[in-house]
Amino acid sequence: MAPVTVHIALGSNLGDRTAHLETALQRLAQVPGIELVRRSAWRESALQGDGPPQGAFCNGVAELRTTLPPLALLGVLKELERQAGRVLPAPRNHPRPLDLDLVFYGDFTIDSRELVVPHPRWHERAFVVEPLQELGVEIAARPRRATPVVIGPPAELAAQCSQWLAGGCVLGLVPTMGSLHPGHRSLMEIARAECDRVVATIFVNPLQFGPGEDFAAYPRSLERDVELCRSAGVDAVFAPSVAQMYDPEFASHVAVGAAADGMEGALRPGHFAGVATVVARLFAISRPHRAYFGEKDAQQLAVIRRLQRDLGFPLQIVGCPIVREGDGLAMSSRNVYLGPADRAAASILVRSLRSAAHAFQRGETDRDRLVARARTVLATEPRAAVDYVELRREGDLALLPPGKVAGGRMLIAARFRDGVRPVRLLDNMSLHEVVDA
C-alpha cells in the first residue's frame, strides 16, 4: 500500500519518561514500513480525568510514514508499551511508563472494537493540540469525533450498528421515551461497562397510548437528554420523528399473549402490544448484543422478555434494578407532574412493597394475607387511588394460586391527582429484597 502520514501521541510518568519516549521512538524507526519523519518538543501535562493520585506526564506528538495497515500499526504500539513494561490490559487512568495512541491515520476515520481513528478526544486535550500544531498540523480542518452522534432516520441508525458490528463491537440498546433521569442513566451506565458501543432511543412512541392518555403532554427535552447521554458515556442517540418510525402504510403489529394480561394489560387494552412493536422494530434495526430495561416496568420487562423468546432475535435482555429517590419513590419521568402533597404521599407504594417483604421475611407466606398487608398499608393514604395489588411469579410474573409461596413479585399501581395533571406510578419489589427494617 502507499505510504500514509499518521500522528503518535506519547505519553510516559514511571521512571526515566523521556527515557521510555525515546527509545519508544527508536525502536519505531526500526520496524519494517515505518518511517519517523519528526517529533514535537517533549512538554509536562497532569493528568486529565479521574484516577489515583499520579506523578506529570510527559507528552508529546510524533509524525510518522507508514505502509502498515491500522491494526497492524497498534500492533506495533502496544508491543512497544509491553517492552517499556506496561502491563496490558491496563486498568484507565492509572499511571505508566509508555502510553502510545493513535491520534491520526491520514485521513481514514476508523470506529472498531480495537480502535477509534481519529482519537476521539484529541482535540480536548492540550497536551496533543499544541504538538500537533507544533509539527504543522492544520488543526481547525481535522475532524472532531461527537459523541453522542444523534440520529433520526432509522437506515442511518442501522448503517452505524452495521459498521459497529462488523468492527466487532459489542453492541448494547437503552430504549427510552425521554425525559431521562438517573433511572436511566443507571441503565446506560451499566451498558456502558459491559458494551463496546452504547445506544440509546428516545422515542415517545405513540402506538403505546390509548384514547385520553397523555402521549400529547408526555414530557419532551431533547437536548437535556442528549446532554445526560453525553454523560453517562452513550455513543448514539436514536431520536426519529414519528413519521420515521411509522410510515403511512406502516402495517405490522406484534400482538402479545399471556405475560400481558391483567395489571397494566387490563387498564390499558393494546398499550403491550404497542410496546412490543416498537421494541421489535428498534430490535431489528439496531441488532444488539443486549438491551436494557428497569425492573420498575417489571410487566413490560416480561412482555419483552416473551417477545425474544418467541421471535428469536438473538440478543440478551437485561433487567436493571430500580433506581429511587431518597425517600424510596421509584424514579419516574411522570414524577415532575406530582403536586407538593402527592409527592410527599407518593412513598406509600414503597413503604407497603416493604410491608409485604418484612412480612414475609418474618415467615407469612399466604398470597392472600401478603396482598392484604399491602392492601392495609396503602389505605392509610387516602391521595392515592389503587387501581391494583397483586403477588406474581418472579420473572415471567405468572399467576401464583391461592395459598403457601416460597416468594414472588408485589406489583403496585395507584393514581394521585393533586398536581398539573393526575399521574399514574407504578412500583414493585421481590418478597426476597432486603430492605431496612
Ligand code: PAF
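Note that the coordinates shown come from a computational prediction; the quantities given were computed from them, not determined experimentally. Residue numbers count along the first chain shown, from 1. First, how it differs from the form predicted in complex with ligand PAF.
- The listed residues are Arg415, Leu88, Arg145, Gly106, and the one at the hinge between rigid parts moving between the two forms turns out to be Arg145.
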Second form
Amino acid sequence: MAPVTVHIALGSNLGDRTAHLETALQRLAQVPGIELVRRSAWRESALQGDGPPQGAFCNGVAELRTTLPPLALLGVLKELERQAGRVLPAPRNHPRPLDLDLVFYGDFTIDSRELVVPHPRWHERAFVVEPLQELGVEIAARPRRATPVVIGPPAELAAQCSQWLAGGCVLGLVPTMGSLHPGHRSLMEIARAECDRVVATIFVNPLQFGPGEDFAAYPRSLERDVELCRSAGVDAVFAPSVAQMYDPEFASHVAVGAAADGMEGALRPGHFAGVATVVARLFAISRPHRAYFGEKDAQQLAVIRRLQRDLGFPLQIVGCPIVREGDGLAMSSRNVYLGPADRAAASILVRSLRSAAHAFQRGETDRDRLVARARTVLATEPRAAVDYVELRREGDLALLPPGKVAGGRMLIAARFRDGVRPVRLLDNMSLHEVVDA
Ligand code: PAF
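Target state, the form predicted in complex with ligand PAF; input state, the form predicted on its own:
And the full complex, kicking off with our chain again.
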C-alpha cells in the first residue's frame, strides 16, 4: 500500500504530561509501517465539555506517513494509550494520561462503528486546529461535519442509516415531535449510552391529530431542539416537512387493535393509527436496532410494542422512565401552555397516583377501591377536569377484572383550561413504584 499522510491529535492531563506525549511519539516511530514526519509545539488547554474537575491538558498534533490501514493504525494508537496507563474503555471526559485521536487519514472518509475520520469535531477544537495550522495543513479544504447532521428528505436519512449499518454501527432511534425538554433528553442519553449512532426525529405528525386538536398550535422550536440534540450527543436529526414525509399519493395506514381501545384511544379517535403509521414509517426508513419511547405515554408505548411484534420489525422497543419536575409533574411539551395557577395545580395528577400506589403497598388490593382512592385525591383540585382514571395490567395495559389485583399501572388524564389554551395532561404509575408516605 502507498504511504498515506496522517494527522493525529495527542493530549494528556494526568502524570508527567509531556513525557506521555513524547514517549507515545517515540513508540509510534518504532512501529513498522509508521514514519514520524514532524510534530507541533505542545500547548495547554482546559477540558472542553462536561467532566469532573481536572487539570489542564497538554496537546499537540503529529504528522505521520504510514502504510498501515486505518483500523490497524487505530489499534496501534489504542495500544499506546493502554501502555501509558489508560484503562479502556475509558469514562467520557475523565482525566487521562494519554489520548490519541486520528484526525485525518489522507483524504479518506470513514464512518464505521470503530472509527470516524476526519474526526467529527476536529474543527471545533482550537487545540487541534492551531497545531494543524502550525504544521501548514490546508484546513479550509478539509471536510467538517455538522453534528448533528440535520436531514429532511427520507431518502437521505435512509442512505445515512444504511451507511452506518454497513459500518457495523448499532443504531438507536428517538422519535419525537420536537419542543424538546429534559424528558426527551433522557431518551437521547439512554440511546447514546447503548448505541453507536443516534438518530432523533422531530416531526409534528398531522396523522395523529384529530379535527379541532392542536396540530397547528403544537409548539415548534427546531433551532433550539437541534441544539439540545447536539448537546445530548445525537448524530442525526431527521426533521422532514409534511410533504417530504407523506407524498401526495400516500395512502397506507396502520390499523391498531385492542391496545388502542379505551383511554386515549376512546377520547382521540384515530390518534393511535396516526402514531402507528408514522412510527412504522420511521422504522422502515431508518431500520434501527433500538427505538426509545417515554413511559409517560404508556398507552402509546403499549401500541408501539404491539405494532413491533405484529409487523415483525426486527428491533427492540425501549421504554424509558418518566422524567418529573421538582413537584412531580411529568415533563411534557404541552406543560408550557399551563397558566400559573394550573401549573401549580397540575401536580395533583402525580399526587393521586402516589396515593393509590401507597395504598396498594399498605395492603389495599381491590381494583375499584384503588381507582377511587386516586379519584378522591384528584377531586380535591377543582382546576383538574378528569377524563379518566384506570388501573390496567402492567405492560400491555389490558383491562383488569374487578376484584383483587396483584399489581398494575394506574393511568390518568385530566384537562386544565386557564392557560394560553386548554391542556390535557397524562400521567401514570406502577402500583409497585416506591413512593414517599
Ligand atoms: O410521542 C410522540 O412524541 C409522538 O407520538 C411520536 C411517537 C414521535 C409519533 O409522532
